[in-house]
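Starting off, we have a lone chain in the form predicted alone, written out as C-alpha cells.
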Amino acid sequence: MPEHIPSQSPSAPGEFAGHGEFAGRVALVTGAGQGIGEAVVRALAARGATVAATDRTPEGVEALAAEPGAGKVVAYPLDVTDAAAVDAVVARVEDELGPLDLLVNVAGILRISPATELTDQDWADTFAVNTTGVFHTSRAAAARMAERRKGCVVTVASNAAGIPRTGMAAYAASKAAAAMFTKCLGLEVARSGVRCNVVAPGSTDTPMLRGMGEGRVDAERSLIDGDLASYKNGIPLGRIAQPEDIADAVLFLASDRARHITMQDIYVDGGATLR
C-alpha cells in the first residue's frame, strides 16, 4: 500500500487550531480512531468545531484526545450495533458538548469473500456495523436535529455502494443499503431544516484499504490500473485517495457553503467509477 503523505493542511496532526468555519458548532463521528474517521475528526477540530470522536475500540479516539491542542475533542467508546449505547453516547454527548449539529458516520467494516462464500456470521457483521450502525446513529441524532430545526448528517459510504466489486457482495451491499437510508431520511427531514447526504470514496490510504493488500509490492499499481480479472477499473487521476481528501469532501457537505444540497452522493475516487 502506498505510504501515507501527510497534509498540509490545518487538519494536519497536531493541528487543530483553524479559522473557525464551524465555531460554535457540535459534531459527532463515528470511526473515529484511525483512517477517515480521524481525519474528519481533525478537519472539524480544526476549524472550530467541538467533536464527539467515537469508536468501538477506544485507544485511538482517546489518543487523539490527549494530543495537545485538542481540547475540542473530545473521545466516547461506542459500539454503533448497539441501539441502547449510541442513544446513550448520543443524550451524553448534549449534555456535556451541547446540542448536535452534525452526525458524520463512518464506522465501518470489511469482508473479503466470494458472494457464494460468504458465512452467515460475516454477512451479519459486515450489515451490524456498516447498515444497522448508520440507522441507531442517525436515527438518534437526527431526531434531536429535526427537533431544534436545524442540523446535517454525513454518511462516508463507498463507490462499491454504486458498482458491483468480485469478493465484495456484503461490503457493497451494506454500503448501497446506508446510502440510500441516508437518502431517504434526507427526504423525510428536509422540511425541517436537517440535511443528509453521501460521500463515497474509492481506494482511500487507510488501515483497511493496507489490509487488504495482504503485503503485495505490486497492490498500489494495480488499484491505480485496475485488474481486468476481477472486472475493476483503474484510478483515471492516477492516485490513491489520502483521507484527507475524503475529508474535505465532508466538511463541505456539512458546511453552510453546502446549505442547498441535500440527498446527494459524492464520489471522491479519482473517477474509478467513470461516473
Ligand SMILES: NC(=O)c1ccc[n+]([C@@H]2O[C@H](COP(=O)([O-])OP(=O)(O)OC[C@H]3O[C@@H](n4cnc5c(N)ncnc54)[C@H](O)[C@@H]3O)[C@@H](O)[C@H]2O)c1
Contents of the next structure:
Amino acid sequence: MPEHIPSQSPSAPGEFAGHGEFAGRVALVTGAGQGIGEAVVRALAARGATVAATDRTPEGVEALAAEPGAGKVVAYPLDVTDAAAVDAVVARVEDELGPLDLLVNVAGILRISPATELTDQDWADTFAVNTTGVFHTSRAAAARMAERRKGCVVTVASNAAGIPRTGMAAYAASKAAAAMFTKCLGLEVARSGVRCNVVAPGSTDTPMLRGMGEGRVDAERSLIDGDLASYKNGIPLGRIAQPEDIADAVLFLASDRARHITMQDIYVDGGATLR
Ligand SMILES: NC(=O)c1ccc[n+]([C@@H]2O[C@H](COP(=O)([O-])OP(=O)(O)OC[C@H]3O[C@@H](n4cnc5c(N)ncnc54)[C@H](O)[C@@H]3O)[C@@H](O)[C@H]2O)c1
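Mind pulling up the form predicted together with the named molecule next to the form predicted alone we just looked at?
Now the full complex is given, and it begins with the chain already shown.
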C-alpha cells in the first residue's frame, strides 16, 4: 500500500463493539466472506444489527461468525446465482433471525478481458453473479419488505458501471445492469416505504483488487496516477479505498439518516470518475 494510507482500519478484526444505530435490525449481506462484504458485516454488527453473513465460499463467513464478540453474526452458505437457494436462505434467515430490515448485495466477480476476446462463459458467469444474483436476492427480500412496508436494499455496484474501462466490458455492463435494476425496483417499492440505493466503489484494497495487480507496487501506483494508454484517470484523492470506506457509505444509505433517499447511487472512488 502507498505509505499515506493508514494500515489500521476503523473496524479491525475482532472489533465488534460500537453504538447501536442498527440495534434490533436484521441484515443479510451477500459476498460477506472477505473484502467489502466482510467490512459491511463488521460495521453493521458493531452498530447492533443481527447479520446473516452469506457467501458462496463458507470458510470466511464461518470464521467471521466464530470471532469472539461477533455474537450477532450468523453464517449461511449461499450462491446468489441459484434462485431456489436464495429464496430458501432468505426464508430461513427470517425464521431464525427475524424479519429482514436490510439487504446488502456485495457478491461479485471480475473477469478481465478485451471485449472481443471475452468467452461466452466469462460473460455468462459475470452476469450470473453480478446482475442475476442481485435480481434473485433483491426480489426475494424486497417482496417481503414491501409487504411489511419497511426495509432497505443497498447494491454494491462499481464505478465501472458509469464510465467505459478497457478490459472490463462484461463487468461494467453487468454492474450497470445491477445498478439500474436496483433503481427500478426502488421506484416500484417506494410507495411501500422500501428504499433501494447503490454504492459504486472505485479501486478498493480487497482480494479482488489484489488479484488484478498481484500486489505489485507499480500496479497500485498506476491506479492512483492513472494510465493514459488505457484512457484511465487516476484517483484525485490520491489513495486506494479501504473496504471500510465503502462500508461507511453502505451504512449511511441503510440508516434512518438516509430515510428520504432512494434510487440514488453514491460513487465512493476518490473522485476517479470525475463525476
Ligand atoms: N475491490 C474493488 O476495487 C471493487 C471496485 C468496485 C466494485 N467492487 C465490487 O464490490 C463487491 C465486493 O468486492 P471485493 O473487492 O470485496 O471482492 P472479493 O473478490 O474480495 O470478495 C467477493 C466475495 O463475493 C463472493 N462471491 C463470489 N461469487 C459469489 C456467488 N455466486 N454467490 C455468493 N458469493 C459470491 C466471494 O466468495 C467473495 O467472498 C463486488 O461486487 C465487486 O464487484 C469492488
